[in-house]
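Below you'll find only one chain, the form predicted alone, shown as structure tokens.
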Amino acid sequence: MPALWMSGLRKRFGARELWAPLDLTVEAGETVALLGANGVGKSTLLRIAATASRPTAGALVVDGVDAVRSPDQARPRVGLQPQDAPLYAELTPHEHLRWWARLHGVAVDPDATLVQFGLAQAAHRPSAVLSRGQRQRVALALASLPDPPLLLLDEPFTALDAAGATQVEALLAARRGRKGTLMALHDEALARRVADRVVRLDRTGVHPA
């Protein structure tokens, strides 16, 4: 069963259609990198896959669930790391993890997770004072819990230092062969190094890269 299946997917904003109807599949255990020019709609495509935005037309299935007809059933099967981490300014990384665990009804060890993502020293600082790289790490930690069948990453390496990039690569490696991952990247060389397959999004749809 694919982690993600899109067929004839369309998205329109007023009279403007982002792309021709597109097809995209991410198999379970597969890591797919999505390339494309700025403004072509990579982030929008990820938001649709996460059920955070509805497609104008077409089919969307997440881990066997029809996400167009039943978005509430599909949503728990997806983890989304948006490009700009939408964190609560007053909450610390530790508090974010505890809140996320309660929201999803899963057991999480916040301290171990913070160590895993290089956030131990920032664990109890309000998100408002964190650096962009630290906020990115928090967003990655939240998206990866509780090990969803489909993980969606929007430029996950942005603002990260070498240690942070290594942690992202470790996260991708741990999911390979088990769970599906779709990530938007702008660096083609990096995409080919960390993904099983690379595709390109343009106005005519999704194509092999």
Contents of the next structure:
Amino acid sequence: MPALWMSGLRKRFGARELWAPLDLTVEAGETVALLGANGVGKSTLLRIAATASRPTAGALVVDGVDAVRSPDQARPRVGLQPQDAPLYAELTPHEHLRWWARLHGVAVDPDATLVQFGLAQAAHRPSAVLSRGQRQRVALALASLPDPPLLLLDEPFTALDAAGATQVEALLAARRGRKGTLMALHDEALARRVADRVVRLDRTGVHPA
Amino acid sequence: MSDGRFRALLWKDARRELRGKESIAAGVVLVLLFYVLDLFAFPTLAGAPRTAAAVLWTPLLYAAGALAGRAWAAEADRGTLELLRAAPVPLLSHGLSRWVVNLVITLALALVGFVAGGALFALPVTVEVALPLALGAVGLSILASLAAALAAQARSRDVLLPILLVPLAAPLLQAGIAATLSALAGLPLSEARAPLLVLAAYDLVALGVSLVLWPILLEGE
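If the one shown is the form predicted alone, what is the structure of the form predicted in complex with the partner chain?
What follows is the entire complex, opening with the chain shown before.
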């Protein structure tokens, strides 16, 4: 069963159609990198896959669940790291993780997760004072917290130092062969290094790169 | 959704308010500023029940709108609506959680106004005066939360919120003021039965409508 299956997917903002109807499959255990020019709609595609945005038309199945018809059932099967790493300014990384684990109904040791993502020093600081890289790490930790069948990463290497980038690669390696991952990237060389398959999004749809 | 997950949402929303303290502090200051202004305008409210009703209800209407508007604007501006949309719970539960926290703060502000009315204008501090204000706070917090969530992502949200809120709240305000006038005239609750029933029914209908609207309002573009 694929982690993600999109067929004839369309998205329109007002009169503007983002792409011709597109098809995309991410198999369970596969890591797919999505390349594309700025503004072509990579983030929108990830948000649709995460049920954070509704497609105008087409089929969307996440881990066997029809995500267009039953988004509430599909949502727990997806982890999304949005591009801007949005966090609550008043809450600390430790509180974000504890909250997210409770929402997923999983028992997680926030301290261990924070150490894994290199956030031990920032664990109890309000998110408002974190650096962009630290916020990105928290967003990655939240997205991967329940080890979801489908992980969606929007420019996961942005703002990360070398250690952070290594942690993302370790996360991808740990999922390979087990769970599906789709990530939007700009750097084609990096995409070819970390992904099993690289595809390109343009106005005509998704094509092998 | 399980109780544990809803409690987690409530915990997050309450924690943000308690840690930030901005909404509570701004709400209390707003209510008290209205009363200070009223002190200059109306040295006494004896024999002026309609003015007294306006003194009690105006800060409540403003505070409910400002509280909800601020909360949802912060979600939109900081991008955390994206976080909510990616959370593994139905979208409805985010709206309900935010409303419950807003309701508690709005009720607290109604209490501040109620006490200030008694202290500064010698208005009766009775159940007959408090009940319409409490029922009004429930309905206003629902309407304000819905209107604020709808307006949050609009460029002109500061204009849009009152334009949406005040007409929707008109029947509630009319019934609330009628019940308050009855209380200020020293009549028992039974004499204000009709407007109180309208207030309670309005609250229930508003809550029912909100259950349908929250998932639509919170769904991303």
